[in-house]
Every structure is written in structure tokens, then in C-alpha cells.
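Heads up, the chain below is alone and in the form predicted alone; it's given as C-alpha cells.
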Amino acid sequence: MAAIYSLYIINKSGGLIFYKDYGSSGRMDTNDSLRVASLWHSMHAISQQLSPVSGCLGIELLEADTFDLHCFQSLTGTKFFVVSEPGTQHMDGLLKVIYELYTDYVLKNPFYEMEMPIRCELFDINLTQAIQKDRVVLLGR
């Protein structure tokens, strides 16, 4: 069964301002979420600079023995990215339709200010039909 353990957005100075769990075991705490985020958004930002390839644009795929995590990163420099069970496929597809949600439910939000915590109820209601709907494609195939 594929599962989808955790989804970051981070803004282009790398705060944490959207985190969702949606595992069952090993939960974190907010310190914990906000320190993963630092931490990607460094290793992210030094993978560009550190690459032979000219014009890399960070890492896309971190894959570890208990579990795969998929970034994309917008053009504005806000990173999206999702802790997976090993082996998942697809993600960049879910991905962008998280993007999607965010441009749709949370930019064009009046009452939202650029590079805060997201709070909004259509982009959770939206995001959670998305993963579920994600999930039940994943365990057809």
C-alpha cells in the first residue's frame, strides 16, 4: 500500500508555512516539522550550488530505506514537498496539483499575506480530497 507519510510548504526564505501529517505512527511535534523544514531548505539551496550540471535546480527525489521524499519548487521559490513510503510513484503528478490548490485556494485569497502560515479552509478540504483521491489511484494499479 503507498502511502503518503507528510506534506511541507516552505516559503523562498525557508519558513515552514504549511505541514500536514498524514501518517499514523511517529508523529512530530512542531519543533520537529520546523526543523526538517530548515533543514531541506538548506540542503535544497547547497545542492544548486554544489551541482556540476549548470542550471540544477536543487534536489527533486531524497530516497532513504524507510522512506522517499519528492520536492518541486515553484518559480517563486516556495518548495513543496512530500514524505512517502519507498518506492511510490507519481508524486511529481500529485505534486503539482497540490501547487494547483495553493494558487487556486490560497493566493487568490484576499485575506491571505504572501510568505505566512497558510490558513485556509477550501485549500484543506481540497488538499485532503486530492490525497485521498491520490491514494485510491496508487492502490488500483
Given for the second form:
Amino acid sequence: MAAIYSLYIINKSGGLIFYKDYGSSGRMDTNDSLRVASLWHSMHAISQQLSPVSGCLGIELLEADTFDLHCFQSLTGTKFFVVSEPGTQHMDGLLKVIYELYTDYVLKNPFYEMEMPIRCELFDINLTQAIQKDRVVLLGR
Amino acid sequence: MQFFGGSEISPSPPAPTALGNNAHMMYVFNRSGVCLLYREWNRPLHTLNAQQDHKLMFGLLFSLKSLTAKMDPTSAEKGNLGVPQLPGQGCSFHSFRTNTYKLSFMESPSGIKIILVTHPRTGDLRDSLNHIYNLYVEYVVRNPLYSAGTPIRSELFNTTLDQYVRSIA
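Please supply the corresponding structure for the form predicted together with its partner chain (the preceding block corresponds to the form predicted alone).
Entire complex below, previous chain first.
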């Protein structure tokens, strides 16, 4: 079964605004998740500098021994990245669904301050549903 | 851990672009960050000068290794971020992909890092990198005139490498 280990959302300055862990033994405390998010933001930017051709938008997929990291960057610079099992399919689709949920339940929330940590209940509920549905669909195959 | 070596000898200059070669460029670093080899076949965009480019590449890989070791979801006990990892210790990444290129990475147990930058739709190049490492051992390490930690200046190695990389893509 394809498993998502965790989800991070970082704002355009590299600060972590959302972190959710879905049951991995590598669960991190707040400080570490903040550091990891900023580090990823910098690595994403540096990878654009090292491109041999112009028009590079940054890392989309990082493949490691025990996990894959899929990253989606919106046009405004907000990055959504998901740590999943190696070889998980359709993570790009999932990231776009999460982006849509973000625009609907976070950005359209009049009490939400831009670039601040996300504390929107509806976003959490719908996010959990989207990820569960993803699992069920994959199980059913 | 001492980085970047003392001397400023630059690696062998890139050969004129070999036509029909689909790979963009290749780097070989040793464990201190000295760039032993830089081959360029197809690189329209140069953002930085050679020295800075090598340092940036090494720095990126060093930090990415640190990041993957920390983010490993299967191991509970990890060191802190930024602690240099020994080769083979902790989870390491083997490739990353952007919209314009794919970078494949391999680190040998002795700390020799081989990086190959290709077009984004390349498949898994781990076996190819292993083969390149074997070429390095045969043509460079076993050459009695080569001293470790210095840039590689072997025409035979370069030619064999070019031929092999052309055959991968």
C-alpha cells in the first residue's frame, strides 16, 4: 500500500506553516521540522542555480533509499512537499488536490493571516479525507 | 573535516562538446570536497564561474545528504542536522529531478562522490554510476602516476568515460 509519511507546507520565505506526520517512526519535534523546512527551501533555490539549461523551477522529486520526496511549488512560491514510500505513484495529483484545499479552506478564510502557521479546522478535516481517499483508491486497485 | 583542499589547481578543462551526447555534465568529488573531475558535454547555461560552481554543487550534496538522513521516516534515532555523515551511514539520496534536469548521485565507501546531470526523463542510473566508479578504479586509482586527492588528468579515462556516457543515453 502506498504510504504517505508526512506533509509539509512552507511559505514563500521558507518558514514552515504546516506539518503533519502520518505515522512514521521518524516523527520530528517542532524545532527539527522547522529546520528541515528551511533547509529544503534553500536546497530548492540552490538547485535552480546549478541547472545546465535555463528555466529551472527547482526540485520536484528527490529519491532516497527509504523514501521519496515530492515537491510542488505554486506560482506564488508556496511549497507543498510530501514524504512517501519509494515508488509511490500519483503524488503530483495529490499535491495539486492539497493545493486546491489550501486555496479553498485557508486562503479564503478571512481570519487567516498570510504566511502564518495554518490553524484552520476545515482544512485539517478535508486534508485527512483527501489522504484517506487516496489510500482507499490505491487499496482497491 | 577539512574541505576543499589547499591548492587551487583547477580540474582538467572540459573537452569540446561531443555531439550526440545526451548527458549534460558530470562531477567527481573526493571526501574533502576537491573536485577531481568535471566533464561538460552540453551546458548552455553557466550561472557561476567554475570554482564557485563546484563548491556550490558539493555544498548542495552535502546538505541534501544531511537532510535525507534526518528526514528518514524509517529510523527513529538520528543525529542532529548538520552533523557530517560517514559514507554509508544513514539514509542517502540517489537522485533528484527538476523540470529541466535530473541529477544522479553515488557515493563510494571511500567518500568518492560521482554526479551525473542528464535530461529529466532519464531512468535510474545507479548501475551506470557503479560502472563509472569501476572505470575510475581501473583507469585512475590503479595508475601508479596518479596521486590521490588531485584532479584527474587522464586522456584514456576521459575517452572511455565519454564513450560510456554516450552509450547510456
